[in-house]
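As C-alpha cells, one chain now follows by itself in the form predicted alone.
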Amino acid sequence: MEAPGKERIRDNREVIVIGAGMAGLLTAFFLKEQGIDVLVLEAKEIGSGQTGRTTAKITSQHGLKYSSLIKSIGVERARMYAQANEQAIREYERLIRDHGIECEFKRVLAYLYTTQDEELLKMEEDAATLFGIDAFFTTETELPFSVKGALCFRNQARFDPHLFMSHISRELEVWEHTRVSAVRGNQVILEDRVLTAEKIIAATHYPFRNVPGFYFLREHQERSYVLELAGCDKIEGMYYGIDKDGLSFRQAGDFLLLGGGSHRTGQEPGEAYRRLTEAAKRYFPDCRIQSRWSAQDCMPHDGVPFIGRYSVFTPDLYVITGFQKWGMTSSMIAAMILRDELCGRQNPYAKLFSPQRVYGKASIGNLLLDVGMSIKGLYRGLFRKTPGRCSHMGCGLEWNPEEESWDCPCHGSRFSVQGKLLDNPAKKDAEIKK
C-alpha cells in the first residue's frame, strides 16, 4: 500500500523495519506475533528487490560450506551454522502449515555436483554428516549429463516466495513507495516527514550507513544470472555445480531455472546470458527461453551473514545483510534472532551471526582483496576519465553489457544507462556523461 496522508500519520512506533523483502517481512511478521507494533517501509514494492529474483531454495546446503567453515571459524561455530539453517527449513514448514499458506512448498533433495573431481564433495560429506545433516554421496542424478559425483542433502525444500510474501504481508502494515533518506538516532527520515521508533531494523540487502558499522569494508557484492526455460523434462531435485562455471538447476512449476555466471559486481560478466543459452540448448534442445534475469548477493568476508546490532554505537539500530546466495534460510534465521533479541530472549545463534564478532583469520585475505578493489575503483573515479562515478563513495563505474547498466566495482551499486539508481548501497542517482 502507499504511505497514508499526513493527517493519518502516527509519528512513533515500537519498531520500524526498512525493506519489504523476505528478511524484512518475516522479521516484522514474527514481531507482530509477539504483540509488537511494527511498521514496514519499502522504497518500491513488496519483494521488488533481491527476493524477487531469488531461485527460492530453502536449504542448509550452501555449496562447499561446512568443510570451509571448519577451517575458517572452527568446528563448533560451523556446527551452529548448520543447526541454524536446518532449523530455518523446519520453521518455514511450520509457519506454512500453521497459517495455511498456499505457496507450493515442497520437500525435495538438494545436490552439489561436480564433473571434475569428487574429492571436495567427499570432504563436504564428512563435514555435513559430522553436524547431523542427512547427506550422502552418489553418482546418480537427474541431470542431462554425467557427473563424477554428487552430494545429496535430504529434507531440503523449495517454494514460491511471491505467494508466501503475499500471504504474510496481509497481516502487516507496509508502506510501499516510501523511500528512507536517512536514519538519525531513533528517527527515520522520509522525503516529506519524520517517523520515530524505539527500534529500527535495516533489512535493505546492503546496509545504507557507512559509519558506524563499516560494512563497505566487510563484504562485497556479486551478480549471477538465470534463464527460465519452458519445454524441459522436469528435474525434481535442486542442483548446484561446484566447478568453475558450474550451473544450477531448480524446477519452478512447469519451468526450469538454469543459473550461473557468478562474478563480482562491476567486473566483466563474460557473456553470461550467451553461455547460459548455449548450455540450455546443449542439454535441453527443445527448450524455450521464457525469461531471464540476474540477482545480486552480499558476500561477507568470513562466509557468515551479519544479523544483530548495526554497531556498538547504535543500540537501537539493527542490520540484516550478508546472505551470500542463500537468502531464504538466512532470512528466516534473521527473523528468529531479531524476534528474540527485541523480546529480551536468548537465541542460541545470535553470537555466531553478530555483526560485532571478530573472526580474524577467516576474514583478512578477503578484506585485503576488497580493499584493493575499492582503491582501484576510487582511483579510477578520481583520476581517470570515466563515464560516471558512483554516488555512494565516488568509485568509477563500469559498463555491464549483459544488463545494460553502470555497475560499481567497489561496493556493488548499479545504475541505468541514464544514471537512475537500480541497486544500493548508493541512495541517489549517478550523473552519467553522454
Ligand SMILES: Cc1cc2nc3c(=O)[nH]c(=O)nc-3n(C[C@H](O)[C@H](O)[C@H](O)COP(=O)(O)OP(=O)(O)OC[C@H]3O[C@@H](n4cnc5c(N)ncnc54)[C@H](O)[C@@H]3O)c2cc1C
Second form
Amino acid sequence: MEAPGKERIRDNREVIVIGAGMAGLLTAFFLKEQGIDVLVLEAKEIGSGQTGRTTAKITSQHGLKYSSLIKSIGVERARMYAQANEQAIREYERLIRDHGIECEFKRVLAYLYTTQDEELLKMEEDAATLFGIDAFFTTETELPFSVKGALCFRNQARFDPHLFMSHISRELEVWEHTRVSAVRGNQVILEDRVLTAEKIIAATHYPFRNVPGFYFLREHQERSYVLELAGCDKIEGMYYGIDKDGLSFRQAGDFLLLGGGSHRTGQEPGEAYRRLTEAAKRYFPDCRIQSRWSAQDCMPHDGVPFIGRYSVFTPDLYVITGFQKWGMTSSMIAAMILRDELCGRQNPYAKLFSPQRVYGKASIGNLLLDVGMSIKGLYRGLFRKTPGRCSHMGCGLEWNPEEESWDCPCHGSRFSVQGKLLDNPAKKDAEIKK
Ligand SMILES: Cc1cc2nc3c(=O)[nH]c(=O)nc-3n(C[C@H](O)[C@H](O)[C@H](O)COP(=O)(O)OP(=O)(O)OC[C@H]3O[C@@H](n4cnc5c(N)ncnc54)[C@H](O)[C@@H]3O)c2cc1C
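The structure above corresponds to the form predicted alone; please give the structure of the form predicted in complex with the named molecule next.
Below: every chain and molecule of the assembly, starting with the one above.
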C-alpha cells in the first residue's frame, strides 16, 4: 500500500515500525495481535531488503555458534541463545498453523559439515547437546561428495519467506515507498510530512541513526552469494559447510540453492559467482543455473543480535539488527522480545539481546578490527584514493565486480555504478567521479 494523501493521514500512532523485512513485519504483527495500533513504513516494497534474498533456513544451527559463544559470553548466556532460537522455530510453527499460513513450512534436518577436520564439529555437538538441542554426529549425508563429519540438528525448518511475508503483511497497515529520513524524539520525519508515535522501532537492517547508539562502531556487514540451480537431485536436509570456502545447500521447491563466497562488504569478493558455478558443475553436472543473487547481513562483535532500546538516551526508540545471516529465528526473537517490552511484560531473553549489554573481552579484537577498517576506509575517502566516497561517513568506496556496485568497507553501504543508493546505512546517493 502507498502512503495515503495528506488529508487522510492520522499522524499520531501508538507504534511506528520502520522497515518491512522479516524483523519489522513479524514485530508489527505481534504488536497488532495485542491490539496495538501499529503502522509500518517501508522505503521500497515489502520484503525488498535482505529478506527478499535470504535462503530462509529457520534454524538454531548458526555455524559453530555454541562452542564459540561459550568462550565469548559464557555458558549461561550461550544456553539462553540456544533456547531463544529453538523457541523461535516452534513459534513459527505455531503462528503458521494458527493463522493457516500457506508458506511451504516444513520441519527438516540441518547439518554442519566438514571435509577436513571433524574436531570442531565434535566440540559443537557437546555444546549444543549441553543446551538441550537434539543433535547427533554422523558421516552420512545426502551431499554429492564425502564428508569427514557432519553435525545434525533435528526439528529445524524451512519455508518460503515471500509467501509468509505476503500473508502476514495483509493483516498490517504498511506504507510502501515511504522512506524515513530521520527520527527526532517521538517524531518520524518523512520527505513530505512528520508523523508521531509513542514508540518507534527501527527495523531497517542496519540502523540509520549514528548518534546516539553508535551502531557504526558495533557491527559491520558481510556479503554472500547464491545460485539457484535447476535439474539437480533433491537434497532434503539443509547443509552449511564450516571449512574455508564451505558451501550452503538448501532445497526450495524444485530448485536447489547453493550458497557461499562470504566476505566483508567492500572487500574483494574473490570471484564468488565463478567459484559457485564451478562447484555447481562439479557436483551437479546436469544442472542449469536458473538465477543468481547476493545479499548481506550485519555482524555484531560478540555474535549476538541487538534487540531492544536503541540507546539509554532514547526511551521510546527501539532497534533490531545484527542477525549475522541468521535472521529468520532472530526476527522471531525480536518480535517476541519487543512485544513483551511494549506490553510491559518480562521477557527471559531481553537481557541477553539488549543493546545496552556490556561486551566481554572476547569482543574487543573484533571491535579493534572494525575500527581499523573504518580508519583505513576514511583515509581512502578523505584522500580520494578511490573514485567514490560513501554518503554515510565519507569512507572510500571499493568496486565489487561480482555485483557491479560500489561497496563501502567500513559499514557496508552499497551504491550502483552511477552512485544510486542500494543498501544502507547510507541514506542518500553517493558521488562517483568518472
Ligand atoms: C546470502 C544470505 C543468505 C541468508 N540465509 C539465511 C537463512 O537461511 N536463514 C536465516 O535465518 N537467515 C539468513 N540470512 C539472513 C537474513 O536474510 C537476514 O538476517 C534478514 O532477512 C534480515 O531481515 P531484516 O528485516 O532485519 O532486514 P531487511 O529484510 O533488509 O529489511 C529492512 C527493511 O527496511 C527498509 N528500510 C531501510 N531503511 C529505511 C528507511 N530509512 N525508511 C523506511 N524503510 C527503510 C528496507 O528497504 C528493508 O525492506 C541470510 C543472509 C544472506 C546474506
